[in-house]
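Only one chain is shown below, in structure tokens, and it's the form predicted alone.
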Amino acid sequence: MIHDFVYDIPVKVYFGRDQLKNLGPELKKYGKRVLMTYGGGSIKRIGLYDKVVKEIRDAGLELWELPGIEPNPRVSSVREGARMCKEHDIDVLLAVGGGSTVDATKWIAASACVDHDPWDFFDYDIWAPVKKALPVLDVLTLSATGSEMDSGGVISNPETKDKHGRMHPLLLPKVSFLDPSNTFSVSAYQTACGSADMLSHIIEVYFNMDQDLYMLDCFMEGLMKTIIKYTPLAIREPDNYEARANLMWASSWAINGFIDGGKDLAWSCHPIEHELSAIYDITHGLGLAILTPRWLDYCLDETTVSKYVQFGVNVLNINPEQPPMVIARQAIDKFSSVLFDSFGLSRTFPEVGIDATHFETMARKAVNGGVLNGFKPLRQADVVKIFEACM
């Protein structure tokens, strides 16, 4: 069934080594006095703050700046962030840095636009709306989340232990500046959790036995086999400038909701990591690596089968003259190598400090004490197994 839908992605991006000259320019279309928000520091060392600060005072904007977005982005660093909107007046904001930092502007962007408690847009027992949000634009300097192309972020709050991502029009960056060398001093464990953040995103669009638009299948195989090829490259050549570009732009059209085609079908991985970094503060990409094979394992089986043929031949190679079970087993086992030992990450819960402690709680939030209703549907005990699964 091919489904109706509308496509609608506002984003100005400005992709390439020397574009950085029109950020005054963008910035200036939305007012005069900017927050820019950014991690732990990385972009002063490699002179991207420099560059980013004299592009704004050369435009003759005034700046603000909160510093120390965290990887797991916190509630707390969005509160900060809200607060100094509203006491300078901030006009527009200024993201620059990976997912994490243009996740919490976003929400910052728009908790600076109410009275309440920036977790109320989190708690599911609240869910306060959103209806008006300040400016967004970002510099990027990590390929992953594809935050900085879409209308989402994930917020952590430590006091409660949970982890939510939520998504609205009004949080669409305005300008996105996507200079790839701008992530040539990522470190290989970054790039590779980014890349296996990446392929999930796809994946949980790909895995579906909705029959649809046959050229959306082939524009994500064709990701996917991009991510794959050029992540080992840029791994072992940082400043791959060919490498970190196709990575970057995959990283965009990954989740930007082009991939989509209109289907309505809930995420299953993500929700079920989520509940992994909310408690022990994992890398999400990581995270994914980790519980993605074995969410394909335990989701195979005769009525699902056909999916992973289509996987297995089309981005893996592998030899379609076989029983189809065969080829699937393969394309789990094909899929997991690349992940483990192409990209170098952890293989097991163990090997990141993480044991059965928690398992019960972290699948009962992951399906929100009811049903994911993902590829195939996942209850809380369905869940526990794959954590199970990843010992």
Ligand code: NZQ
Contents of the next structure:
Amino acid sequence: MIHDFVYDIPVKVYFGRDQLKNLGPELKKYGKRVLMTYGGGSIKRIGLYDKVVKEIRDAGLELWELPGIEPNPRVSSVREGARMCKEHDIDVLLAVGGGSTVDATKWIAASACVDHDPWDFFDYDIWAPVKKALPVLDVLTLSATGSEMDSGGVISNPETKDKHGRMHPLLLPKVSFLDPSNTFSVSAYQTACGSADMLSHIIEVYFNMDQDLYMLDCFMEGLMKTIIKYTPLAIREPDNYEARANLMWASSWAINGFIDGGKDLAWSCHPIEHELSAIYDITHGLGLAILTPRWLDYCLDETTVSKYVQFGVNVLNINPEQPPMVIARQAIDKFSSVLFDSFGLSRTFPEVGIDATHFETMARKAVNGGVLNGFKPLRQADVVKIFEACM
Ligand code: NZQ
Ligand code: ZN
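Now that the form predicted alone has been shown, please provide the structure of the form predicted together with the named molecule.
Let us now look at the entire complex, which starts with that chain.
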């Protein structure tokens, strides 16, 4: 059935090379006291830090900084950011970096408006409501998560070994600056991981047996073909603007809500992967790359095969004049080859240091003690089998 839906993505995007001049005026709309957040230093190495600080100073704004936001950002960074916001009476937050920095900043924005600990937003037993958040703007430096245009953020708690994501419309960035040239310095590995993440965001929505809007399926197929085409080029030629621009805009549209078309379907590979990165701190896109082909394989049967045929023929150019199961198997093989050969990512858990020690725990947490109602319903035992296939 084609669902009713609301389309509302109120994020202003400045896309392109020469847009940073708009940063000061945009920040000014939200106040005078700015907290700028960033990661481990890549923005200094590429000269972006100096440019951003100049725009802020030229606009006559006051600036505080929170560096050191980790990949798989930790709740401790959110705590520190919230503390700074309260102490310095911050008006507006500016995240400069990849998805981790943007995610942490969104949750700093919400945590600055409450008295409780930030982890209360993520603890399943508490699930503190989000009622208010400071405005967040961002300058994106890595194409992957789509955090620049979505309302979600994922935070890790090393003490409890949990990594939880949560969405709220108040967390949508007000303005995102997307300059593809800021991603020229992204390593081949992070480029590949980012693209695997984008593909997964689309696959989580595309693979379902509910009737879709045909135009959205075509749109998703176009996005997937774009990512598959331009990722190897960006890896070969890191400063290829066309490749970086296509990946950057694809990352935003893969998860900004447009492709959902009103479907309220649980994702499958993401909750499973978050358990991997919670325990092993591996790169999110890498975990997804290893899991996704195995999950596709696990979910394939006579009731789902038609979706694989559509994917194989329309996205991967597989010959349609073959039996459906043959096309489906070829689609999984070809998709694996995209991730592991064309993108160059590791194929198995042992290659990235994961053994079977935590399979049961991670599987139980991934299904939250019950059933993950995605493309195919998955219970703990199913997730363990998918893990085993990754060995
Ligand atoms: O910390 P710095 O020094 O900036 O280095 C980062 C980091 O080491 C580096 N990097 C970023 N931009 C760069 C660069 N290196 C060179 N040149 C540049 N221009 O790349 C490394 C990874 O950065 P990170 O921000 O962690 O990567 P990503 O954007 O993939 O974010 C991953 C996080 O986002 C979450 C993931 O779970 C993970 O925690 N996700 C967020 C989502 C959302 N908000 O909707 C959805 C996703 O599914 C995902 O779960
Ligand atoms: Zn993701």
